[in-house]
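Given as structure tokens, the chain that follows is alone and in the form predicted on its own.
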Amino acid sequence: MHSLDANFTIVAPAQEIAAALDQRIDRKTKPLGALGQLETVARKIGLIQQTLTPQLANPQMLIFAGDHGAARAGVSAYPQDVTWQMVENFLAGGAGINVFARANGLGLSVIDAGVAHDFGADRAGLIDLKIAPGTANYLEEPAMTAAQCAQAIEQGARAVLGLAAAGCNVVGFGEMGIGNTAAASLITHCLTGMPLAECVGRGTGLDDAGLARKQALLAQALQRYRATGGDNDAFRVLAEFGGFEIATMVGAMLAAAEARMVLLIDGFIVGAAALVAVHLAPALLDYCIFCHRSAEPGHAAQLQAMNAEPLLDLGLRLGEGTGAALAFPLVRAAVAFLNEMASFESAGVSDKA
């Protein structure tokens, strides 16, 4: 059905340097393991870059935006127009992600992967990769065709190759799309085997009745897919339930890992894209730093499936890539201690007997 795997060559980082990295981390002026997860992050980035002195260059946030046909059926508390209105908010610099990206020195671009709105030509900070003005309604038919899904992946890859060419080696992923927690719930269920009800949360703030309705609609969508012989193939699940923003993000992640960049993975929706990308190319996990634990219930299933331990647990559920932007100072600090902290030898500090 698709030959995507052939388009990306993602290999796990070579391990020859691992022992030297461990030695460098262990000889810093601190008890063994005393910097906890920062040590894991430093080691991972050293392996990605194949150096004992990694650098984070021109860090960028990419916000992928798209609309979902199923949103009109009531899977979200917010009207669909909020997607394009929030894109305008991003472009004006007023959203949560803008504030945190500015605070932490991250560049930011918005990718229109399929928003049901015309933003006009040549908007600063907006990359037009629109496939269609929103996906089809997966309650009735597949969200996208196999060709659209492959096109989205290809376009996402191209966007990241542009960043790499501009000297960027660390990219954070965020999203905007009313209805996309519902899509992420279906993808998560299919790719982790976690019961659907445990993958469905309140999204942008559904009340109990809204949550029950969302669960019933998603169960109906899943039933329709299974009745057509739908399996758990990652590409097919993505085309069936995903949004153009999620599919474009999958391509961006695959290209970023192929280019040996550091991937900053946000919460539940970005996690759904990561889950698909990891199914298509398991070595992608070696390039990912999981930034925060989302308050969306399905995120736990994703993290477990990818054996991931996120850096932050702040009860966040905003999306937009805010968790990735907030975790970035910790990533920067991990690289800084590896490069700048004295060793027992260089500082003349006595090690334990």
Contents of the next structure:
2 protein chains.
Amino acid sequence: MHSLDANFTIVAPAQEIAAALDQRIDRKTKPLGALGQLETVARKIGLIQQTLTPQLANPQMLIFAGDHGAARAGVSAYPQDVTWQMVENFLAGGAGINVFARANGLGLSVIDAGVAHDFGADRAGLIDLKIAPGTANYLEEPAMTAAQCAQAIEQGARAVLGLAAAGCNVVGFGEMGIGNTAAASLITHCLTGMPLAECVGRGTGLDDAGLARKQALLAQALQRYRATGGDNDAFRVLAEFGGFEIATMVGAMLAAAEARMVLLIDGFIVGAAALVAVHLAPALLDYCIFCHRSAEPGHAAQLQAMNAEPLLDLGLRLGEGTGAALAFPLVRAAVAFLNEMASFESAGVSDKA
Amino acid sequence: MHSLDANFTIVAPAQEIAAALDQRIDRKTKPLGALGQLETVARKIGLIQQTLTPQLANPQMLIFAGDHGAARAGVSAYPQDVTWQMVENFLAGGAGINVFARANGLGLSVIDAGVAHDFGADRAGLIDLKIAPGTANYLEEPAMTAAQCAQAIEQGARAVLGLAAAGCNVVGFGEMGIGNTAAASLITHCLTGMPLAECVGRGTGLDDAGLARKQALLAQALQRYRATGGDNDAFRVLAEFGGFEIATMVGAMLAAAEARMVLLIDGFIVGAAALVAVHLAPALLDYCIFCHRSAEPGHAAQLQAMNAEPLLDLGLRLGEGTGAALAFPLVRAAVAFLNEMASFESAGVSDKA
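Could you switch over to the form predicted in complex with another copy of the chain, since the one displayed so far is the form predicted on its own?
Whole complex next, starting from this chain.
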């Protein structure tokens, strides 16, 4: 059993205001429940902020990037260099997440949690939290040491404190790391108990032979872990399979929930970080909005384990936080209806006969 | 067989540009197909506008309101006065559709196609296209005459020509009319062949007894129509069951497709209008983006008949065009990625190994 160096105090929102929130939602000029999942989101944010008039302030996307030792073994359709190349694409504003964050009014920062590349000093938009230039290869040894894992969590937490100080109260999580669907598959298997085969998918686009190879390699990694006495402790699983971007994200999520922010959870890899964070602090779930259902098969196991019903189901499998950025207008709309819609009384509309 | 007074020339978009659109989408810095339905939307809008760089200009919501003679017979959970009261709510900016249109940058106009109420002269935001103060009761006679139906279609078309002249190329459709899920159920049954019982739902919130009563009344209306020789001709079905807001919307859709606009199709009632319009001009389907899957059960039959895969599935059943307004950011994001995302070449990112 491992523990965190950093302490997080994450408490479930008080429920006293829930009845008043329900009443406010139900008296809006609409049939009862007619705004479906938007009503659930409005209620959740009202609870997080403990108010009938929540506000979303200075929304930000954080994109966590890292490399994986196992990537060179052939668990991805793309070469490892794509990680740093895509970070450069983020910094130049040309990636999908840049387009969607711009379109939907979200700020964006990139965190180098452990990319195997030197980006040079003082790059605008890039936060250097590099633990090491890529994790070790979990086919041979743990991806990171317990100390590295704790450091990543602590650094992720500190990055979020910076956002909170800037008045941000809603943060979207995204990631980049060639090989990170493989790490997410292993984490998902260990923390949900779903068979490994059902947690492994094509990632960025493996063909049948590539998928079979990925399945075999991950089974081998799991076998090695179990042979060393590896259990399903969330912290140990995280350190064992990585990556640094996932561990740093776990810390950021814990700090964001502690700061009572709204957490926008993207797809499969961000979902793996959320799964770890929820195991470390179950009340974190009350701060999460699950933004989309990924086409990656292991995502279903995560959603089931966290009892989550995502907002979008568009067949997305790009990662980067694109699902979170795309769902953000729905979150904003949920808050807007709670604040701006008239009630039957205020609008002089007759209620149900 | 009835025919339209107005002639519409709606042609399917030329397909010559399709390969270039696919190429442009596939070379973006993302795995092939990783943006899922957004790629379908981007391709569709590129085809509609016949360009690799489509633009969405001056987006507008049109909300069509009308009353139904059958409403007084008990097909709705709400009193008929709610139609005009909600129109007032729209004009005051307090309804769900106002909130979502504002949040997502859509203009909004309300069209009185046949509300049983005098709104007074020169109301800002209200377009007076009233055919009559409510349709006749289809339990006893056709909801409207063929002449009224043709007039509604023609008026709807003219309203859209006004938008086109103002530079609008994307229009969202919404509606208000107590009793109009009943009309939509009858239209859906006739034009899809699905059993009537599967096309009838709780609308604004009928209980079990109310639903049974609605089912019985609609079966009775259908029986009366069949006894008078009523067939499944789209125009005749529309005139028989109404309402004026649906018929006016059909004309608006036909004109919008003729003007090569992007049509944002909301849920069950707007879907019924789309079903009629597609029967009158099959190529209209190429201009439609289906925005959400309604919780109203008959919507599934419509979507199947039009081979449509909606963007959102949030359990919405408010109408007003709220699903269209809520999905608009996804449509905007689809166009944005096509225009703004870097390619593998332009960003210097390595392609799949």
